[in-house]
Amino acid sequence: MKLAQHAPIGVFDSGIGGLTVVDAVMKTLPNENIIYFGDTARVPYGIKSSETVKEYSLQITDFLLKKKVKMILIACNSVAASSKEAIQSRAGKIPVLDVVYAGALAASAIKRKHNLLGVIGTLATVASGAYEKSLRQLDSSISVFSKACPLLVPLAEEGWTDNDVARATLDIYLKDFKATAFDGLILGCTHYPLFKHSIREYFNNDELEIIDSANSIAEIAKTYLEKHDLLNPEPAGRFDCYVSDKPQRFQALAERFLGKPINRVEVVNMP
């Protein structure tokens, strides 16, 4: 099967967090058409079993394949941790990239004094040890200190990322990190970059690297498309957005987050 250059890139997440990946892809690959699916009816994924997440993920994969995407970006750490192999198997020859590997790759490249990296993520992502496994494959000398921060997802969905509630929640989750000498903090959930300013303010350490995988996965996607002659040569940049529930709320949050209007958010009823 020959993939078409003009075919869209499919991106999906459990909610709005994956728009961090969309934003990075738009900036890195401005000609590319993008289809985004946010599973807003079933968010959050991070507190669900790996079996349930896999079932949801394969349903969304089938939807994107019907849209004839040329690449799938898993913009959800919980999905990447539990379902990457199943998604790649379902996708066949369609390339599948994920935020866990992208984040680990970016983190392994930073300068390190202590050879210790912190990871914050959902319960499912932290329990899976996905970042530890990826980092170990890239550099076996790196140690990892992980912490599950499940309340950050609903706070992000509510838009509470830089207020007293957010700061109090971050203090509860991150105080153990303050007592640890580490080189970088991986934001192991695509919702968490919305807290980047508050996290930076909390640590008050300009040398601390805060790593989110959005830019990294966009660069990996660009490299792959260049190598396989799949870059869209036409100045298209169309963005189609689908959700499983609450399209008006999603559109309002997405437009605020991306900083530009979205023509339409369409609801898709999942099985």
The other form holds:
There are 2 protein chains.
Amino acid sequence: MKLAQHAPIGVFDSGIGGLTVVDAVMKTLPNENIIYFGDTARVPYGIKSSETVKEYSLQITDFLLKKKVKMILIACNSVAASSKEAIQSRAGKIPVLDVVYAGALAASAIKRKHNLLGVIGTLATVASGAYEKSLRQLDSSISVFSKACPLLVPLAEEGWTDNDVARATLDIYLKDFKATAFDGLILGCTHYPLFKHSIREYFNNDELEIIDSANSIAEIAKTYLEKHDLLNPEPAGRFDCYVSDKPQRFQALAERFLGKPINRVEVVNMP
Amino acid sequence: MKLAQHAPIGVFDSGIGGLTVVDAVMKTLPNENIIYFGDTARVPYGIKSSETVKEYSLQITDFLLKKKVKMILIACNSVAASSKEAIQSRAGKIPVLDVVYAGALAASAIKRKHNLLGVIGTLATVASGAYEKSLRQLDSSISVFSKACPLLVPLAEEGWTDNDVARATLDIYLKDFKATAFDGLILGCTHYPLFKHSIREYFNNDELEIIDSANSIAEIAKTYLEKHDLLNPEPAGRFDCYVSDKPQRFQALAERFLGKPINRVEVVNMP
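Right, and the form predicted together with a further copy of the same chain of this protein, after the form predicted on its own?
Entire complex below, previous chain first.
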């Protein structure tokens, strides 16, 4: 059976952060229908064990498969780091792309002087070493150093990405990076693009590349859909949001992430 | 059937914060056996809907009842605010005490000049108005104003309770309180006692009472057990910890909360 061109792309995250991926997909592939699932009852994943994250991720994969998606985008670094293979195996021939691979691919392509890349992410993502593994597979010569920044997610959800608290937090987390000559910083969590401006200001270094997986995964998705003749030929895509809890809070935060109103957010009970 | 004197006291929280209650109970009732449950797979509760919090709380209540506890202490303000009655009804004749009532009781007893109390807590606790209701039942003349401080929980878990980030955060959350003449501030979240020192420094007002429910609930528990002849007559209580995920991280954080080593943390799978 051939996948349907008009079928939606499924995007999911532990909560709200994956909407930075939705934003990039909407801009890169404006025709596509998108289904987003945010596991707001069980967020955050970044402090959970990989077994728990895998179990939750497969439940969400089943939900998206029932919605007959033509592609799944894992818009959560903690999920990508721990559960990519399990999700691909559950999804069968439905293609599964993830933000870790996308970020690593974009990072491996930048011009390097020091051959050193930095990664920041949640505790789970950094502990998994997923970016190091992915980068090494792409180019075994690259060195990587990483740092968990657990407070950035709650800061982003509070909307504090550019105030005294954000600056003091970045100063603590990024101090070691500042003391080092490196080529690029991978934002290894889908919330972190909201700090892009403050991070750039903190380093005050025009040569430093800041790599955000959202644009990269949207480009990879586009290339895949083109190559497999799966682009939606009809104009104007639909966007449906599902969450496991607190739709009102999601809607308010989502409108901050996407910078535009959202029509409807539906609650789905997870097991 | 009479409850057993040697039976443990069950204490639970969404995660680690309730250990401030355990600490107070250990000091006030050193003979008692204590069972602690931290729902680390599903933390935080403070951003979840009251329906979800109630469902999770009843699952934990069932777990504690199976362990034959003689009393349940709800050491989570978000649970107390939304689910106290449901838990008491599930627990039958096992007494259920909670931190909201305990905090309100302690606050209603302080000497008042302005007849105004402040409450800080999670989004869920503040939205519930539980402290206002409890205080009004105790003394209808008291006025209350409250503020949600969602970032304090992740800050406490990062161990940042007394650095530049903590001070900048407290300055944003507590600014309105500073501009007001009030008698006492209720720490309406079991993580917040870790900020007591920084909060006191911020207000720099010796007359301001800072009310921490942990000591209050321990005193109420003691009075109840004495009155019902349920105190454990044997010396030296046991302390057993159960969590739903990530026992190692819990153990490290718990040792910071209690200021002493913990023998064993066991994982229990929640539905």
